[in-house]
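Just the one chain here, laid out as structure tokens, in the form predicted alone.
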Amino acid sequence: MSKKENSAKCVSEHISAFKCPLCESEMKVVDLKSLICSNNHTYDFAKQGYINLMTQQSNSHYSKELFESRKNIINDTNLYAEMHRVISNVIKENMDISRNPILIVDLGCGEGSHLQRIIDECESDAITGVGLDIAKEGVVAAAKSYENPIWLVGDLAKSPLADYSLHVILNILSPSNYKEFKRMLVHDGLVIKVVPGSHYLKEVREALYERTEKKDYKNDETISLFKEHFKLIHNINLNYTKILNKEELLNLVRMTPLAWSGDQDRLNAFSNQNSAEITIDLEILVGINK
């Protein structure tokens, strides 16, 4: 079975999930080719193995590059491998893993590394992962290193994903949309957000800003904003350092958004280093739909 094949079969087996991203209808999988709306909106399946939901074109400031990067710094440096861990056993305790089936979408997945990994640590055949990003570069990098998960191309905010379809939600380091999370979960369904802490990757904003520039996050009001839609269950710091080598640096630059503003000069400096010890500090949010 090809990869299209593959990801039109693994839909049209979670098909109640789905609703057409433009008039809200119900869904169908037809001949393994099409996702097609009782208003006979129909989207494609492309054959490396995704499908794209969007209903207007995007300009992403994400490259093919920056999730080559990204893809990189999780799986060979093993410097989220923590947070994924974390979030695995979250799910495990949590979520009745061993029988039913599960479904779990990483929102804002990128190049769906974080996804793969903690459902690789689920050790479940019961879950089926879901990742949806408006960046088309990065789905398209996911879907070819991995075929189990189902991949989106889609908006958050005209989300393909219908209500109360899903178990877990994951929002990795990246925007929220509450009301939209709220829709889409089970009752007692679980969020797991993760943001940034003061010092994470510390090194690099002290490297390539001044002092007054982009140096702290804080994370009160997100935290607070979290806890009004959600009932908080955890609040979990993560803060270890890692060392990186020089290729590994030039990864990390690479993929942070922090690097697209700084000054050319400091990245070079920074990038050029042969090691450097690199800070992770995330507080990672796991609330309950109530």
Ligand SMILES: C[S@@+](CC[C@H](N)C(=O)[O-])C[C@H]1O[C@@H](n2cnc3c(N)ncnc32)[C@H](O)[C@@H]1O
Contents of the next structure:
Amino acid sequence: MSKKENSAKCVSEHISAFKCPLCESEMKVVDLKSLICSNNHTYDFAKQGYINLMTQQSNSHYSKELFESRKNIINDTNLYAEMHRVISNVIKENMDISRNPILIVDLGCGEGSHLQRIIDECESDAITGVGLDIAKEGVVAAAKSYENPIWLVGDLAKSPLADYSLHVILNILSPSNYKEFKRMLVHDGLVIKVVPGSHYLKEVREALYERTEKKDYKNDETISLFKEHFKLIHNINLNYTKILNKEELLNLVRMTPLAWSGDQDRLNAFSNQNSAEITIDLEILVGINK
Ligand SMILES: C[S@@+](CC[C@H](N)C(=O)[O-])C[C@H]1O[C@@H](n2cnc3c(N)ncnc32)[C@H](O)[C@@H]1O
Ligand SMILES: [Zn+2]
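Please supply the corresponding structure for the form predicted together with this ligand (the preceding block corresponds to the form predicted alone).
Then the entire complex follows, led off by the chain already shown.
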């Protein structure tokens, strides 16, 4: 079975979780080639094994190179391994993962490595992963690297997923739309949102910016907005450092939007160090849909 057919088969097994992003009607998979709604809006599966459900094109700043660097950092340095472990434990503790099927959807999945690693660590055949991102380059990279999750190009603010169809929503370092999240989650479903803490990648920010405005950010508002929509059951702070070598530092700079507005000379100086200590500081908000 080709990647395209495999993806179409996987979508057809979970077809009730899909809705047309244009007219919101039900969808069906036709000939393991296309996803078609009751009003005949048609979306074709791509040969790489993803499906584009955008209703209009969007231009993303996120490039193929950025996603490649992100994948290298996530898989080769284990910089985020602790986050994967914590998130999969939260899922195992709060979900009956022997219940069939469990849909875990990563909204703003980028190149897909976080979703794949988290699902692997849950060690359950009952889980199906769905990754959605507005950046096509990210989703193409995800589909090329990882066959099993369903990969979608789509907008999390106008998602092609049906009401009450998801058991877990992951939202890692990406924008949110809580109204949409609530609509899609089953009652008692989990939302796991990861936000940067004030020391997250501080070495990169300190190296790139002279002035301090870009260096600090606070999460109080993010947390109170989250609490308005979900019952907050955990707020886990992950704070640790890891030494990265020269090649890894280059990937780190390339993977982060911080570098877009940073000074090029400073950026070069940073990635020319033989090694440097890098801080991970993340807050993991876990909520239940009530
Ligand atoms: C900082 S990246 C994080 C990606 C990934 N979660 C990770 O941690 O590697 C933010 C992601 O959010 C995606 N994004 C931004 N707006 C979006 C939207 N409206 N719908 C879906 N994805 C969106 C971007 O394309 C990008 O991949
Ligand atoms: Zn339609």
